[in-house]
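The chain below stands alone, shown as C-alpha cells; this is the form predicted on its own.
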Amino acid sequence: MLIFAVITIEVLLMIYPISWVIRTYIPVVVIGSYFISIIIEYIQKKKFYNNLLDTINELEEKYLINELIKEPSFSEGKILKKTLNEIDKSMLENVNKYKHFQEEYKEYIELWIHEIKIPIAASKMVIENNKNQVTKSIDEELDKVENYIEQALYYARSNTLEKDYYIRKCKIKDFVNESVKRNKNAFIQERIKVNIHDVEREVSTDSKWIIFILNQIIQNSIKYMKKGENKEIEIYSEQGKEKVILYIKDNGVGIKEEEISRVFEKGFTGTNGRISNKKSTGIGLYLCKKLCDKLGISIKLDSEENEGTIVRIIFPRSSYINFE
C-alpha cells in the first residue's frame, strides 16, 4: 500500500514542471520514515517481550508476572496487560472459592474428630467396668483408631500450623514421658523395653506438636519390631554446640538402603509397610517431616535392615525468641 502510494504521488507530480531532486526527496523521506517508525516500534515490542520471558524464567511464582511488568506504551501490549488483569482476578476468585471449600472440610473434620472421641471414651470406660481377655483386645484396637483419629486431625491442621502453636521452653523428659505413657498398653502387648536417660534438657518448641510427631515414631518402632526376646526402645539426648538431638532408636526389623531416601514421601509404605499384617498409610513419618519443618526443626532417620532404626530429631538452640 506504501509503494502504491508512493507511485500514485509520483505519476501526480510528473503533470507539473517539478525538479527530479524533489521527485526524489518525496518517495524517500516518505518510505524512509515509514521503515524508521517500524524499527522504532520494534525496538521498543522487543524490549517488553525480552523482559517479560526473562522476568517469567526468573520467578517461581509464575502468576505474579502480571505485578512486575510495566505498562507497556503500544497498543498490543496493553491488550496482553490488561487479559493478565482480568486472568489474576479469575484466578484469585478461584482460589478464594477453593479455599473457603478446604477450610468448610478442615471445619467438618475437626468437629467429626471430636465428636467421635465421645464413643471411644464411652467404650472405653465400659472395657475399664467389665475387664475381660476380649475387652482388653478391644481397648487395644480403639488405642489403634485413636491414634488414626488424632493423625487425621494433625494432618488437617498440618497447612494451618502457625495458627495453632505456641513456642516455649520445654524440657525433652516431659513430652517422652508423655508419649510412652500413650503407648505403654503396646509396650506391654509387645514385651518392649523402654530405655530413657539423658533427657533433663530443655528445647524451644511446642510440646503438642512435637508429642505427636514423637508419638508417631515410637508407634513405628513397635509396629515394625522383630518378633522374639530382646525388645527395646532407646530415647535419649545429646547436647551439640548450637543444637539439641533427640534419638530413638529401636532394634526393629530396619529399612532397606535404597528405601531410607523415600521414608518421608508423602504414602511411602516401603518394603515393610507392604506386609499385609502391618497396614502402613504411609503418612505418619510424612506429617513428622511436614510438621518439623514448620516448626523449623529437623528430622533424620538412618536404618539398617534387620538391625534396627534411628530418628533424630534435631532442636536448633537459637531457632526461636523465648517470650515467657
Contents of the next structure:
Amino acid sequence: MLIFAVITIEVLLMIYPISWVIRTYIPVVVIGSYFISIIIEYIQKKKFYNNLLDTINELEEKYLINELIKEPSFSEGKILKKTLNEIDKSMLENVNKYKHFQEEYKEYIELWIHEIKIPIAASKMVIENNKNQVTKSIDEELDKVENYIEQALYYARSNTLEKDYYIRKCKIKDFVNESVKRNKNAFIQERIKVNIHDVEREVSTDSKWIIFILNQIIQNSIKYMKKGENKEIEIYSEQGKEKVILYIKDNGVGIKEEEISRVFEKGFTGTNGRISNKKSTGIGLYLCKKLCDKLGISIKLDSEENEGTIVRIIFPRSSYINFE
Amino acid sequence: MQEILIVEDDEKLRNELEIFLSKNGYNAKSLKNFENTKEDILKQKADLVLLDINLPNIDGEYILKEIRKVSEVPIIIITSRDNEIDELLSINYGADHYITKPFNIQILLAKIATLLKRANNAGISQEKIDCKDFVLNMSKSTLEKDDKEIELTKNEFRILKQLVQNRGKIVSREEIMESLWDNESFIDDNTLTVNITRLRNKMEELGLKELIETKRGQGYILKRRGE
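Show the form predicted in complex with the partner chain, please, the one above being the form predicted on its own.
To see the whole picture, the full complex is given below, headed by that same chain.
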C-alpha cells in the first residue's frame, strides 16, 4: 500500500517540472512519517497490552480486569474493551441467576427443615405418651434423623454469602452443657463419663452455631469410643495469650497419623469411618471447619491412634474482648 | 389445677401435648381455630400459654406483642425456627421462654414449672411436698420428718423427688440419670450408686429405713410405709 502511494505521487509529480530534490524529498517524507506513525502506534499498543497482561497476572479476581484498564486510544483496543464490557455484563447476569437459584434453594431448605420438624416433634410427643421398648427404639432413630436434618440446615447456611449468624456474648458453660444434654441418651447408654471443668468463661459467638459444632465433635467422640470400661470425654477451657481455647478430649480409638491432616476435608471418612457399623458421611467435621471459618474462630485436631483425640476450638481475642 | 393453653396449629402435636400435660397434672386446653387468636387467648385466662410463633395467616410476633400490652401471662414460644435472631426478637417482644421443635419434653416441663412457680409465687406456693411419712421442703432442699430436718444435696433431692412423684412404681436407673442430666448434673453410673447410698443413709438417720428398695436389673422403687 505504501509503495502504491509513493508511485502515485511520483507519477503525479512527473507532470510538473520540479527539481529532483523535491521529487525525492516528498516520498521520503511520506515514507518517513508513515514509519514514525507505525512506531508511535506500536509503542502505544505495546504499552496497552503489556499493562493489560501485567494487570491480569497480578489480579486475583481476574474478572475485574475491565474496570482496571484505561480506555485505549486505538481502534482494536476500543473493540477489545467494548467486548470485555459485554462479556462482563452477560457473565454478571449469569452469576446473578445462579446466586438467585442458590438463595432460593437455601430458602427452600430452611422452609423444608422447619416443616419437617413439626412431624418429628409430633412423633416425639406420641412416643412420650406411649413409652415402651418399641417407642424408645423409634425415639433413638428419630434422634438420628434429627441430627441429619440439622446437618443439612447448617450445610445450607454455610454456603451462603450473607451473614447468617448473630454474635453475642455467651457463657462457655451454657453451650457446652446444652450440647452435652443433647447427647445424654448416647452418653448414658454407652456408659461414657463426662467431665466438664473450667468452663466459667465468656466468649462472643453465635451460640446456636457453636452448639451445632460442639454437637458434631461430641458425636464423633461417642461414635469412635473404644470398647470396654473407662470411656470418658473431658471438656474444659483455658485462657491463652490473646485467645480462649476450648478443649474436647476423648480417650477413644484415635485417628491414624497420616489421616489427621485430612479430617476436615469434605467426604473424608478415613479408616475409622469405613468400619462397617460406623457409617461416617465425612460431612460433620467438614461443616465444623467451614462454620468456624465463617465465625472467625479456628478449630484444630490432634490425635494418637489407640489413645484418643483432642479437638481445640480457639476463640481469638476479638471474639471475647469487651468493647465497652 | 393450673391451666395451660396450647396455641399450635398442628393438630397431632396439639393433641399429644394436651395428653402429655394432662398426665403431668395440668389442665391443658387448646385453641382449635385461629381466627381471633389474640382475643381467644385472652378470653381463656390461662395460667400459662404455649404459643406457636408460625400460625397460619397470622404473625405470631404480632400476637405476642398485642398480648403483652394487656396481660402478663407467662408465654413460652414453641417454634421450628432455630436461630439466634428469632429467639432474641421473641424475648424482646415479651416471651418468657423460647423452645424449638422438636423439643425435649422434660425441659419443657421444667420450664413450665419454673414459670408457673414464679408467676404464682408472691410468697405462697407449694413449697413443701407432703409425702405422708416425710415432707420434702422444696425451697430449702431438705427432708423433714416430725421436727427433725436433714439437708440433701442437689442430686439427692432430685432423685428423691423423682421417686416421690412415681411412688409405688419402679423408676429405672436410666430414667433417674436422664432427669439428672436434663438438670445439667452429668453424673455417671457409679456416682448414681453413691448418691443413692448417701440418700438412703440420710433417710435412715430420720428413721426412714428401707423405704427405697432396689429392684435388681430394673431400678428403684419408693415404697409406702407398711408395704
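Residue numbers count along the first chain shown, from 1. Since we're looking at a predicted model, the values are computed, not measured. By rigid core we mean the largest C-alpha set that fits within 1.5 Å across both forms.
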For this session: Answer yes if the CA of Leu13 moves 2 Å or more between these two forms after aligning the rigid core, and no otherwise.
Result: yes
